[in-house]
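First, one chain by itself: the form predicted alone, in structure tokens.
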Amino acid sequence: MTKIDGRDATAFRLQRRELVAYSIAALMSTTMVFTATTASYAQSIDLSKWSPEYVKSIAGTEEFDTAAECAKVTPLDYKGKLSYWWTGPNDASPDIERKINDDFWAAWKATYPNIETDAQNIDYNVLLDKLRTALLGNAGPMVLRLQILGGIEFSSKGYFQPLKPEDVGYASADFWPGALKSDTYEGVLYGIPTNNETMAFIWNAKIFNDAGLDGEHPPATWDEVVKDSKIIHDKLGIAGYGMVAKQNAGNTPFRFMPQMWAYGGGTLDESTDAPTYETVMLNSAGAKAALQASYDMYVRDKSVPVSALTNTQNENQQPFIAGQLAMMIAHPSEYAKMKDLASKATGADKAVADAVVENMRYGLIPEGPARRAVVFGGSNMHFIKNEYVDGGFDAGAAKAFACFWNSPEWSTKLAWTGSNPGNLRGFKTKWMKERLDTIKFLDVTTSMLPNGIPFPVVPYATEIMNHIVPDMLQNALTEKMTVDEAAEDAAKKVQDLMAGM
């Protein structure tokens, strides 16, 4: 069993928050009709009871034998070849993530010793472009784990094979309907959700107190984020909110879209109960209000990092651990990362870093006039069609690997610090219980799952989120355009995409 050395092993206590409850009918309203039959959503988990208490109550209640389950899909003595691309741990990842990654590959080799495996860990911001190039040259991998944003682009172009959980030994009912939706194109499922991400709001309670604010009660709304960010900057001379606005980087839409949805905007109508993806909303009043709030923080108040235009979330970590940044959006893994950074600090920096870790707080992402929202993120696993695979597609090896990775065991372990298992049965494992007992604040991001909104399920979603939305932000924040002009320009670009221009 994996342990987190040096981390707080006591049971966490719930922070101040709303307890999230919602009906199964509301959840089903966000789903589509899938090729796999699902008589009831969440065969193993009752989503209508979803709350931190319910998640704690089911953790550790069942045992799972990964090898035995996967042997039913592909015999354990199967001989074959596998090529796999994914974005795994990097230098900025907590040590525990790198250890679990090593544990996974050792377990995979021990379980399927006769499957020769070529696995490439490719940077998040490089993977999409590398895949596009490889597929044009018929040199893709057999199996791919791709960020949730990218799948429909390749499914719509005919690169991916139809793929549903049943193909690798699992039930579609044991995956979030919203996650399956992100893999469905024209009624056909093309992938398996490997992990589901929802982030939370992180703040330094001491900074809030030092600025005359209540460190135990963070901004409840996005309007309050703007206000508190200015107060912190004006009184303490440091950045209030950790804005991220880098072009062509996935971190940007993951942090700006919750703000836009909260104000009632969107790229298309993805935030509605029954989206058609035919209505452009980037020039809506809600979208402009969100963009105005970002403009106010960056240009008017100068209360966010000047480097926000080129920042990813990684660039927020150093100022946060140094006590120079008050609040940001991120995963529970930020806590593990801050613990790592504090353990490596020395001298006066060590005292500052330890104080930051002690004063870290997590809560729900602020709400807006329309809703509380977070990106329903994560990644999906795909099988590439034989003709686009370098060396051809080995179905036995691919299915064995997909079963192994998406098992309740590894779906949970591989999501250890920053995500949630894609396979809902993972919430019942002993590893989920261990995570809840050892990872501070994990319950908060899990609580955000019902507020998750998937990116638009359209082939050009990557272009919208990685280029058009960041460009809109850049145009407004650099004052190249007014807020209205930037929003209208972005809406026009999306309309052109929809028209095939």
Given for the second form:
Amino acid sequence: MTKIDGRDATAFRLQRRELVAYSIAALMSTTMVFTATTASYAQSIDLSKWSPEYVKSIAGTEEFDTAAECAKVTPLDYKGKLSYWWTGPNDASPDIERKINDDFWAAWKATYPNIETDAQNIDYNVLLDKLRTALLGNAGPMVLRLQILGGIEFSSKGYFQPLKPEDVGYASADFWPGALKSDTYEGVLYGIPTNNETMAFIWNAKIFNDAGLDGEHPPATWDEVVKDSKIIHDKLGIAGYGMVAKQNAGNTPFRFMPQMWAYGGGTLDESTDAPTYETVMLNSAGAKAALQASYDMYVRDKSVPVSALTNTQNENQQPFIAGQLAMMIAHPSEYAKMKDLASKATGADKAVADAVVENMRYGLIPEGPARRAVVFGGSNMHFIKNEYVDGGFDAGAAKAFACFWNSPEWSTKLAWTGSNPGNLRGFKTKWMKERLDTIKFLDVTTSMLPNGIPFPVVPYATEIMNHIVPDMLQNALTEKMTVDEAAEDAAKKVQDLMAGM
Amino acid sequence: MSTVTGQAAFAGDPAVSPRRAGLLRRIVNHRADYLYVLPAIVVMLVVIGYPIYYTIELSLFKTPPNLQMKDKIFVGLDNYVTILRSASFRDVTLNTLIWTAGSTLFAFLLGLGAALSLHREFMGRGVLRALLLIPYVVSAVAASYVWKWLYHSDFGVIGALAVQFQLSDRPINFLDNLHSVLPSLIVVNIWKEFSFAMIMLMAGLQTVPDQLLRAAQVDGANAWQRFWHVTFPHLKSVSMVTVLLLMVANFNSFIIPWIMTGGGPAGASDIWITQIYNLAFGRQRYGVASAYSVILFIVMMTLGYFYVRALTRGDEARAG
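Given the form predicted alone above, I would also like to look at the protein as it appears in the form predicted in complex with its partner chain.
Let's see the whole complex now, leading with the same chain.
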């Protein structure tokens, strides 16, 4: 039995009170977990005032000249080479994301015409494996943008150079403290947060109404998600909740962990106020309750897609736009994607798709007995050490690029529909104002930020999140193991992992 | 003359065994021949020999996620013990055997049937032969994605057709079910590789003497008796080679299971090669993955031995 199993209902109530207290008193630092850290930074954005209204009030209040700022880091006529790997827009991305991506590369080339750039846009689920393999052969890129979960593994192995915003012309105070913390290993910062986001709960109001539910009021708790998903499936014969439980896919923990944290569980103690990452919580009562809720939806009620075990979030898009799926967890970009899909639909499909877009709603991710939670997501930019870079590291080119990408202008534009600028000064730009004016539901997702919990900052975080957690889900959902057995098996795997360090 | 010198040297050195002396003498005698093949041997040592050596070496080390490869920890045979004792090894081995035996057997039988059917002259034979070759020439990656969607548990074409023709009241769950996933993947693999067996066996059928078949017919043998007593014995060698090549390919098969299920759900379609990939590049257990690879290598070498024996036996039979 692990430490956290001893917590009782009183502990949950206490924690909930603490949570509320933090939410009200701190209003709202990046994450509750890092509230204390927030105080140590003098930020140009006042995170203590964070709210959708505050975000709107500061948008468009400052002007920025990206080229001028970056010229102070690396002269604009600098001649050099750059190699860069990242996960950029793909076929599932809204058209606007692809356009902004093209605009960015054109602007980069125009600003630094003498830096020869080799940029590789690598699939989200492939990048980590490819990077590991490349680094074994000293064939990594100079600069890398990696999901927030992935960095510590490589920092701890010594592949990354220490890197802080000041190295490329910005102040650490202008980044989310939680994001910086997620990239700090043994007191050293190894990356610059490029973008940070939290997801939201999306539902189709018409499906809710058709099933006799209130289309304007989504499930407030995870228990209600289970209940409503069953009602929708039983009455309409379609999937209620868009569960994602694919193995080795980042989409899975991003959707399951909010549920697990809400019930009071966790992988380690990442959801506590001062995580030590030494307590395994996968076999806690909260974790088992969350797993049981998933089991109830998949096995007992059969109210979620059967293909959930092989689905990523991309596979939820088509059924959602076809009116065959009622609820899912996703980014604000999902709305833009649905509009794109609707615009491309024809005939009878067009009417259905337009109705789905019309009835699409965003809300807060449901809460559980312990808290409301969401994964504090995003990506960080890293510099790889010279000896592991194919062709050697060009510091001038890398710094110029990091400055350019993380500028208030481009960190905002590149996060257009799916995220938020890592550089908080981006919130003051006119582009942020444009986003708020044009992107429906953006304020909902940004208002989830204070509920964000970062994944554990440990070298084996990717194995826990991308393998052990999905394994646990699959073992329970296929009934290969009972819920208890699956949770205990997962906890043992994490304990073995920690023991083997 | 170097040969004489060499002989004298071996004769005077009791430490060198006669057998070794004989080998060295042969090398010296044929030094020009060996010089000709030396570049090829060097290339083979670099691209085949070194990776094998490195894999074996790595299988004796532990590679935790917080350490670089150069800091790996020596653990002796622990990785082998861990693998052989693990329940997952038994499950994965069973999956691998089912996958290999099922794919090989049915691909061979289907290929044999197709080869026998296409051996006769009939109108459209060329077109049909070309059509049957399509699965073999289609990219395995593309085929896997197409089949993945055909099989999709909610919106797959096969499931939709089954519902439409009232064969099932809901779409069939091919890939998200512990019991149906492996047979479903085997069907795709058979579809992909039966053409290979067909080509091999069609070539084998060319060697069956017509006069023997006619003589058997004159003697009153029916079609089955002609096949079993005349045709099949002539196909024995090529069948052996085909089965062995299919087995080797299936033991090493990666693309179809990896793309379609990644070994899931809950490891139900995990075979050795997907497990090795997952251990190495997903979980960074390079040491354990290497130990798995060494075990697989031993199995493959055993199969390779029988393959070479089958080939050699064929040569000997022809020479005899």
